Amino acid sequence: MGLVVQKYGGSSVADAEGIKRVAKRIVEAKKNGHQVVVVVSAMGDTTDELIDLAEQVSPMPAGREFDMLLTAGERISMALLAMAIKNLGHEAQSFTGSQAGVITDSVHNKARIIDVTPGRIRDSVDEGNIAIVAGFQGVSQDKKDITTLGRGGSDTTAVALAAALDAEVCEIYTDVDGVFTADPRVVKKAKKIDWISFEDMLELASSGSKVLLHRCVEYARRYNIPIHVRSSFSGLQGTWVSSEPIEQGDKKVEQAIISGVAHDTSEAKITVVGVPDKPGEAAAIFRTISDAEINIDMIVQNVSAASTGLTDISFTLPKAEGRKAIDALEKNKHGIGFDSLRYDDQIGKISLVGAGMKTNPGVTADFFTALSDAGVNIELISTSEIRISVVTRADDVNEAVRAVHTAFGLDSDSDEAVVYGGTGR
């Protein structure tokens, strides 16, 4: 048997009688031969409750000490989840992310993985200890600091260690039975999907899924780790994310014509009024966007009107950003020539994906049908080869998923999708 890597979410080890749950699954995959890796979240709602804590005592934390407070919640994680396996009869040590070797940049708040050396986590499971390591968290190349990897770093962690250790797999545990063609809370009629390849699961990560990380996939699949995203709550099989579909039995899983239909409501759009229709513009805006390290997702740009010369730029980003962008913009208003800023954060995304969709030509149009037909008026439009995406209102969000989610025919015959925890991670 070869090596696994386990990451358990927070509502996984939400509180003592989770985590003394999760130990008897951990020894379970020890018992069958396996040396065994834990990346584990903290506990429930820790890292909230701490983020809250720092701002009522200063609105504005300096980063190097934000992220310092921030990783205390996975370490307690790590501390009693060792405990519990002791206490069932196997050895475990606990590592933070520096001492698991997780090297980052030095970006606070969002540092990016640059190499994993796990000599120390080596070394543990092959004197037979289960290493279970801290999530979301590494150390700075350069000054040695404490860093985490932003919201859900805990599964870019163990994919990252998967890597690093060559392990046969990395299994996602978290409160749903795996990857669903929408979110079960929100569809209840959703349908567990038993395989999906990289590129789908990149699409609806980056469109608003939840169940996993838009960077934890595109490490995967860079380095062709095979994900198992299962439930901690469960015995039941999940949802295999790799490059080629998986054998079940004597039969290969082949890839539904559509994946899913994700949706993101945390997303803001800003529309740049009165742009002149001339080379560089555009790239003066997203200039001044990028400079402010904004991540910006859709855009689209208005035909200009004859008699003015000037036009319309309009894109979306996150909520969180929107401040920071319009300030961005404002600064350089007279650089770029533009006439007003509009700001709007009560917007929503829909997302159909699935690979079929370039060789199904009806998928289209009968998108737009579903949408129409249940009333959802659409705003901005995007398409890729396996994603089409539109900006609604906020308020018709749900409706249009479960709108496009029936028309496809996704619905499942009973409500099969079940939410054990209540997050969706």
Given for the second form:
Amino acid sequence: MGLVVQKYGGSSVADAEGIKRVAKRIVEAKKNGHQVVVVVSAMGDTTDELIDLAEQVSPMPAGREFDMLLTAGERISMALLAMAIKNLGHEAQSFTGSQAGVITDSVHNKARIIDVTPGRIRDSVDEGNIAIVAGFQGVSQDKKDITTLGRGGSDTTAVALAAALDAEVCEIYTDVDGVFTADPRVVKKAKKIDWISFEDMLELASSGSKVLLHRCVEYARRYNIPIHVRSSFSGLQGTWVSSEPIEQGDKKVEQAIISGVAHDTSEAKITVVGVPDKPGEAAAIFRTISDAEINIDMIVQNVSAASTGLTDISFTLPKAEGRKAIDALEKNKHGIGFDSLRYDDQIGKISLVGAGMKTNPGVTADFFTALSDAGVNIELISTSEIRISVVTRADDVNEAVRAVHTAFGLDSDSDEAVVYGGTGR
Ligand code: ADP
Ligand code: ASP
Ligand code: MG
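Having seen the form predicted on its own, can you show the form predicted in complex with aspartic acid?
Now the full complex is given, and it begins with the chain already shown.
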């Protein structure tokens, strides 16, 4: 029996009862003969509460201090979990991300892992312990400051450790039974997916299906680590995310034409109004944005009115970066040359994902038809080979997701999509 990495999300360890329940589950894996490394998130909505607290003392807290604060959440849960396991008569040791050898770059609040040197974790499990690692955090290579990996980053910690420790599998335990064809909080008739390819999961994750973080899926694909997403509240088999389809009976599970519908209401839209229609303008705008270390998502440029020679450029970005982007553009207003900026945070994005889109030209038309039948107006469109996304009003998102889910025949006959915990925050 090899080594397994298990990751428990905040909803699974929301209170003392949750921690004790998870501890039992971890001990079971150990009793079955596995070496067990556990990655744990902060309890319940602790991270959000810490963010609220920071905002009350400072509107734009310094990245270094913000990260120092947020990593406290995971330190609480890792220590409590180790105590609960010891109470069941098994040896456990907790480690911060830094102690576990999670080395990152120095971009605070969304650092990238650049190396994992898990010597202490290896020694700890070889001595017979269950090793508990605080998720979502690392230490920067150059300055040795504490960093965080971005919201939901414990998923990435788990996969990165699984790769570095050559684990058999990385199990992600959460508050739903796996990856569904849509968010079970929005679509009661969403279906559980038995197997999904890294590619389709990557598109779902980057389109807002927060059940897995896209960086974690990227990492798993690069190192070919199979992920098993499942509930910590039930004993059911979950969803396998891997390069090759899993076997069911003596048959391989088939790749679905459409994997699912994702939605995201965490983005905002900035429109740069009155941009001169000449070479170099888009470059100047997006250089300003990238120099501020902001990732953008969709872009559209409108056709310029011939009489004015001016055009508008709109793009979407995480709401959390909205202020920073506006400030950076305003500062460069003269260099870039534009009239004004418009900021809209009442938008939402709906995406349809599936490898079958490549060979099925009707998908796009059916998607737009479903949206128009539901009376949903489309503001922006973007596509990849296996995804089509639209931006709409935020208020329309849930209705649009349900309409598209039904139109593509994804609704299940039963209400199998159970949400066991969490506040969905
Ligand atoms: P954790 O605290 O365990 O990390 P998250 O809240 O980050 O849990 O992720 C689990 C949540 O992801 C679910 O409760 C669900 O609302 C949401 N979700 C969004 N899209 C999907 C999907 N396609 N399948 C399953 N869950 C999804
Ligand atoms: N606690 C962090 C967050 O809420 C990391 C995680 O849960 O994965 O984003
Ligand atoms: Mg998560």
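Basically, rigid core = biggest C-alpha set you can superpose within 1.5 Å across the two forms. Residue numbers count along the first chain shown, from 1. Bear in mind the structure is a predicted one, so any value in this text is a computation, not a measurement.
**Q** Could you check whether the CA atom of E399 moves 2 Å or more between the two forms, using the rigid core for the fit?
**A** The answer is no, as the C-alpha of E399 shifts between the two forms by less than 2 Å after core alignment.
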